[in-house]
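Take a look at this single chain in structure tokens; it is the form predicted alone.
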Amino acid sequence: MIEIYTVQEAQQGILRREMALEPEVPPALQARLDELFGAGSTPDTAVATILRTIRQQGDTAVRHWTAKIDRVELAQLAVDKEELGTAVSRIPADLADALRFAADRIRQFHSYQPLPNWTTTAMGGRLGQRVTPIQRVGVYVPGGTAPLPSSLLMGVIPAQVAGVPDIVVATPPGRDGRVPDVILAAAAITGVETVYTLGGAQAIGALAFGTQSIPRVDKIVGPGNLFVTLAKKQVYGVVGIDGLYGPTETVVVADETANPTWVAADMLAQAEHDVLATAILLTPSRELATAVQIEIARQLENLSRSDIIAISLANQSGIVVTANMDEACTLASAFAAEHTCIASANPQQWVDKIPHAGGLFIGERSFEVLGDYVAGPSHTMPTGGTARFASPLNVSDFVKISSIIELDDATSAQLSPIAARIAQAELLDGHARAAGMRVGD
């Protein structure tokens, strides 16, 4: 049963941010770490070991850790081209149509995001910026308890819109050692030609460092489990990364007019992702809080992942009764959730009161599940409170900016003594001399 809390209780509990990269390790996971990496190993040290051996041994280490961790022996690391090319024919036709429809909307949305080259002559000579795509990107697509073709679409398509010429996908093998057909079909629909049967830290290491059969990439994007996130953190600097993603989370801000059946359904949809998922309702209406609590209990009985949902609802989720909608919005912004949904009579009036959110879902018809699949924006959004400073995955994640500096003679002569004076203050006489010798010419 999901609990109803006061604001004070929630601030000491479900609204309190913990360090996403330093979670408590369950006993079963600790036993597995001890078995594979030695007594007292932590997720962080285990990842460091995997990355070090991949850097040193390449494909051999990749195969070793896949066999040890995933219990899959890989004959080849990349999916066969013929298997990839025929994948769409192996999934139901209506599912293929749904993936194509989603891909078209995601592409259309991201095509509106500007990537401006610009220059100005107003400051003397020519100054500006040049935007160019990253050359090679690796998109990680999680496997876990279910295949996620939507994550492939959400990672690959913004990169394509940005003009990235070389995009590869890495995704964990299933128990049969194969990538699920629905993942391969999504790759085929987007036009991706290379899919690696690799998951976890070993996938991140192979993409970051390169191996005998996997060329290194320039940037890695996409969410994953704790080990993927730790690996991305450790390889940052060798390659670029989009962000460090923790468990998924949704906050619903609702008034007394909200539909309790819909609110409950939206919270359950979030909770079914993972036992660590967070689903929180913030409302000033005690009546709505009680109605949603009852609805969650009723709807939970008919869901196939009820065991996962029950743990999420008990540990990370809850309903918080606030003094008013202003307080609910303040709490929502402070929590800075991955998804923030506004369900009220006039949802637009509360938007500006929630500056921190990965995605804002405004009105009960704009529910979070649509954002997961077909609304248009990438569903890869900042988690763990990082929406205070981070953004959803978008085309700007796949380009880089070069500054253009082309000064005319008069402007160069004007700026040189000023630069020389600042250089002298920094005790950099080589800098000062390089600037000073231009003054008289």
Contents of the next structure:
2 protein chains.
Amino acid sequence: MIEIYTVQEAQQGILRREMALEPEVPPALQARLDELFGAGSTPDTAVATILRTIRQQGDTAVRHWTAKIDRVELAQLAVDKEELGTAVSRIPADLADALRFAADRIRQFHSYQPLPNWTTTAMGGRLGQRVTPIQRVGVYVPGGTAPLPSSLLMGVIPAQVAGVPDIVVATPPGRDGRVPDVILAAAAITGVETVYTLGGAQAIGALAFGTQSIPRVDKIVGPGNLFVTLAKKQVYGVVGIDGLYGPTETVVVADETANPTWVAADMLAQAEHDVLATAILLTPSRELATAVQIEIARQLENLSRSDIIAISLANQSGIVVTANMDEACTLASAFAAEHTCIASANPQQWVDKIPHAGGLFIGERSFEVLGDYVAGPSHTMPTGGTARFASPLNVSDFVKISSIIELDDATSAQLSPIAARIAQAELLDGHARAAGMRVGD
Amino acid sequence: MIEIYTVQEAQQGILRREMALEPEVPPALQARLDELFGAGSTPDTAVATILRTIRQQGDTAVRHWTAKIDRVELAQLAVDKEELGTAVSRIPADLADALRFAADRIRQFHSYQPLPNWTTTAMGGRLGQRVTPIQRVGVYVPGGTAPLPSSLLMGVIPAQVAGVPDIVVATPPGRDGRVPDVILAAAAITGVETVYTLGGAQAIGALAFGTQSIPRVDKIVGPGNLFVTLAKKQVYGVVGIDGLYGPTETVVVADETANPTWVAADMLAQAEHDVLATAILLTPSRELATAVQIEIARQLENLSRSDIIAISLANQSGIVVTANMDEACTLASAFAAEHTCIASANPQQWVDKIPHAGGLFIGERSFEVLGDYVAGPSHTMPTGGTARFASPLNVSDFVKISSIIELDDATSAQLSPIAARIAQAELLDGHARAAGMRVGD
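What I would like now is the form predicted together with another copy of the chain, since the data block earlier showed the form predicted alone; can you produce it?
All chains and molecules follow, beginning with the one already shown.
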């Protein structure tokens, strides 16, 4: 069941952001870590071991860890081209149509994004920024309790729009040792030609360092479990990464006009992702709060993942009754949720009061599930309060800027003595000399 | 002295990118680590200790580590407002003018940068991306052998152009326990009101976690030494960071028309930064190669930092004779240097052949030293080959995107069954239900 809290209670509890540097490790996982990596291993040291061995031994280590961790002996690391090419025919036609439709909208959305490619001649010569695609990108697609073809679309398509010439996917094998057909079909729909049957830190290591059979990438994107996330952090700097993703979160800011049945359904959808998911309702309406609480209890019964939902509702989720909508917006922005939904008769008036949010779902017709699949923006969004400084995955994640400096002679001559003067203050006389000799000093 | 290499030698040597995960620790540093943090400490474990204690104890730990590492007892962590406000009057007037001139150009340059703020109504309702400034940013300004006011300008001004309302600076104390006046003057010129007398990992920890007297920031930017860089990596995720910076690098791509005196001066300027700096010339002209080698030997004698220069020239730098300019460009792009300079009578023809570079300095009048101080772009650029995926510090580093999803009723109704279909495939029936109930299922 979901609780109703006061603002004060919520601020001490579900709205409090912990800066978790060291994750809690459940006993079963600790036992497994001890078995595979030695007594007293932590997720971080286990990941370091996986990465080090992959860097040293390449494919052998990748196969070793896949056998140990995923209990799968891989004949080959990349999915056969034939198997990939025919995958769409192995999924239901209406599902293929839905994935194609979603892919088209995601592509259209990202194609509108402007990039900071510009030059000016107003500063003497030509100055500006050149934007070029990253050469080779790895998109990680998580496995887990069910295959997630939507995550493949949401990672691959913005990279394609950015012009990345070389995009590969890594995703863990299922229990049968294969990548599920629905993932392969999503890959085929985007046109991606390389899918590695690799998950966890071993996937990240293979992509970051390269192996005998896997060329290294320049950047790795996509969400994943704790081991994927720790591995991304450890290889950051060797390759680029998009961000570090934690459990998913939705905050609904609602006034008395909101439909409690819909609010409850949206919160249940959020909570079913996993036991660490967060669904929070912020509302000044005690009536809505109570109605949503009752609706959640009623709808929960019929959902297949009710066990997962019950845990996430009890642990991280809740309903908070605020003084007014302004306070609800202030709390939502401070929480800086991955998804923030505004359920109000006039939702636009609240948007500017929530500067920090990964995605803003404005009005009850723009519910979060549409954003998960088909609205257009990538569903890979900043979690854990990182929306204070980070953005949803977007086209700019797949390009990089080169600053362009092409001064005309007069401007160069004008700037040289100024550069020399600052260089002297920094005690860099080689700098001062290089500048001075351009103007005959 | 600087060596002349063949392409093959260079590819096995100076052009080879090592993926250094664990830095080499000189004996003197190891002794100091053992003394301060216990025998067998590594830079990484030392940084972890500093960060953990700052997180637990706040100001007390910040003062403790500053006393231990910088050998300075800080009366207060922030520079006095009066001392900051009057700093410009304590530096030479022509230096203040040079810093103001540089600041104006840096501000003008960044003000041209477009940001990906957009909406479209072409997809049914309103979809797009809202760009908002990050609330609070910390700019790290390194200390070291000389104060670097230019680094302050290059970090603070792009943040100001982005609209960051709350910008603070951290920079290590000098031997007298004070922040040098030239740094304070640069801060005052930009209008920054808060400068913390903090360096190293202790500065990064204080900014990332906050203390009793230092509010935590949302993002930390700027280059620093090994300990700053390791600390930035460790706090990444708690706060945003701009990147991980290693030693500075310049590659000059030159043809037979280049002026060997100028090329040599530019390489010497690069090499004087520190003993780990890299200066590489790629040229098909053996005549130029020899002339530059002679010029470097000649000019080196008169430079105050010749000891530093000699080491960086011998260890990481060199002159490489290529088959032609195309090969020089290919090698430069593969190296993906922080700075790539094109010295050629017609430099424009080579620009597109170098897709990977932090800054492109096009033509001999656009020499790298101007970029260090006054050309306009931030001199904080990606090092170590990270220009393959990373960008110079720019306005987009100081904003974040929120995806905007505000669908009209008809589009919402059209998309709901498609979302429900994919949700079913992902075994998320709470998602399917939330979508289905919008269209009466």
